[in-house]
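Just one chain is shown here, as structure tokens, and it is the form predicted on its own.
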Amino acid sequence: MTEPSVFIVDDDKSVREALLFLMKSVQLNASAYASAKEFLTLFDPDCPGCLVSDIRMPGMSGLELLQELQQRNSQLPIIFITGHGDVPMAVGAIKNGAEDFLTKPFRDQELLDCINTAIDKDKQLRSKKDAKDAIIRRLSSLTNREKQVLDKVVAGKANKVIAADLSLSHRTVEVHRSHVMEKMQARSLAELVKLIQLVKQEQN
């Protein structure tokens, strides 16, 4: 599995080298960019981790840096840097679904804590999308007869009155059961439906 990266996006480049020999200092993955275009650039979305940017920046803003990630359906936690005058914009942003955000100067733990607390999250969020992932394969392996079986099994239906709805025998939908049971990798009815309801969630 990849390492994961701090990404750095800041204007001012001593900021920038003091953070990288930070994030060097505790054996962390970093690189860092000059501006949010230039990391918009070189993003790669799969590469795990987070991101400390600066709130104010010349062209593209922290924030429009936060909107234009969203927009590409980037998960990667960002933590903003601002100057006192910028918290209500960082309070804003954090609304907006900004990680954290701290207001210079601060110090080195601080920071450190916040990105430990923000990579954790983003492992999480990629487990998690993983996990729907798998299932959503699952899912597309069924044959159109076994989706709608798995639909009324969902709902709730017995066998019985399955077979009815589908003008099948009892003993075709119980085979046709066992089938979705064995591709979707449930070992019970419960867990099968808890499956079906995390791919919802996702699509919801």
Second form
Amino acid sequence: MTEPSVFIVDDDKSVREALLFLMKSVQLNASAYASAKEFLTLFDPDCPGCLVSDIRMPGMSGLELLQELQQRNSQLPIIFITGHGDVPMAVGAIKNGAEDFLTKPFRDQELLDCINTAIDKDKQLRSKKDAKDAIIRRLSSLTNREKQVLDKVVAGKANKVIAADLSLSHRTVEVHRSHVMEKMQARSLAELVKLIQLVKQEQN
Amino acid sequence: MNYELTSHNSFAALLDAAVDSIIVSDSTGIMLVVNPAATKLFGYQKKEIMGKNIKMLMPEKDNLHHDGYMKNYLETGQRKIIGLGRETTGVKKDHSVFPMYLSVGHIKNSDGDNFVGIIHDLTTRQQQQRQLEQHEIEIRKLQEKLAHVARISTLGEMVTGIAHEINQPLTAISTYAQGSIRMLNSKAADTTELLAAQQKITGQAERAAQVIGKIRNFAKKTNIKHQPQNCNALISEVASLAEVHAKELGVTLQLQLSEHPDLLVMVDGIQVQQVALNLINNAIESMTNAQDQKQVIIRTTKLDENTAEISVHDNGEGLAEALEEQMFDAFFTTKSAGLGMGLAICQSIIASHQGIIRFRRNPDKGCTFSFTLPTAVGITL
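With the form predicted on its own already on screen, would you show the form predicted together with the partner chain?
Everything in the complex follows now, all chains and molecules, and the chain you saw is the first one.
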């Protein structure tokens, strides 16, 4: 897996460079961008890490960047650093899904703590997403008949009932069921139900 | 001619009635006739000065030369004062010196050359003039004070932006310093990198100091002093101060400087910058709700040999037609937190520079404020 990276977005060159220097001092990978637009053009959703962004910037603001990332289904955590540290702005940012909000100038430990928390959160979100993606991949490997059987199994129906519902022999249902368990990599009914719920939850 | 005899005729009556002092002397300066207005003005009894030399009524600097003047005039006809008039000073009995207008006429008669001096007391006029000057000084001081208060108030309105402008370098400084400490503690310290960080810190401290310097310069109390100033430099400097406010509100400033880099204006630099900053800030604030690109264009132009013009062009909301007439009035404002002194002060400053401040609606969007300034013709810096 790629090492997590800190993405820095600030229109002030000196602040960008200073942040890069601080990241280097704690051996964190980092890259810096002069605008939200520049970041978005180079943005790779598969790169883990977190975003450290100024709020007020010419062109696209930090809050607009946050919205754009959400629109692209990115869950990259964002820490806002701003010189205009008014409370309503901080509340607004957090409500909109920002990870944290720091006022310039900040204490390095405070920022690094936020960054570490955000990177951890990103890691969890990514592994969760990876797990979900795996389940979805397994689901897509099922045949239509297997999917029908799966739905009924998860709904708690006995093989006999499923056989009657689908006008199949008891034996055929048993074969489909064992294929479903195998393809879904579930060792028990309970596990299968959990997997399906995980996908459904996320979809809700 | 026997002057004593004339006291009984109309000539004497004329002398007595005259408001101005009339003194007749002979060619050596001995006073032969002194009218009541003269004795009153100089504070003598008639008998105290009759027959004495007129030099006693003059300040030392004049009486030393008086004999010379007379002699010179009589010999060469060269005039310093005789037949003419001029402002000079007289000395009273109590030794006080006072301003007067003196005209001297030459009387030629059988007895020889006599001179008649008519003296008009200028004490009152000089006092009035002094009072007028005093008033003018007071008015100028008040204007200076008012302009200073307005500058402080302008800076007050920009305080968020200014704070941000200082906060940025502070953030960089503190981040570099904290990063340096971490590097030094980690023992993986790279001297080259640490050195570069220290240089950045120095640079950023300088940047913050420059912001503060600019503000301090703008906020200081000054005596109005009109002197040749480079027009482009004045406006560029103040635009960089306005940039602070522009950035805060997402507005870009565009400078279009005159192609005459040596365009000199005869102005009080800070006051002109104050007017420019006021107009630029107004332009920036007029675009708060603008949708498209928010841009303010600041232009310096040489209109002719004697006139420079500075204009500030925005594409903001403009101003309702009904408000145009009032906008230069004191206490007129469209801002919720405005005092309404900005444009009124701008106008008085530009008027004191013999300039004109103008407003016009742009054909497309927004408006343009401009003002003219006198150039410093024939002066090179």
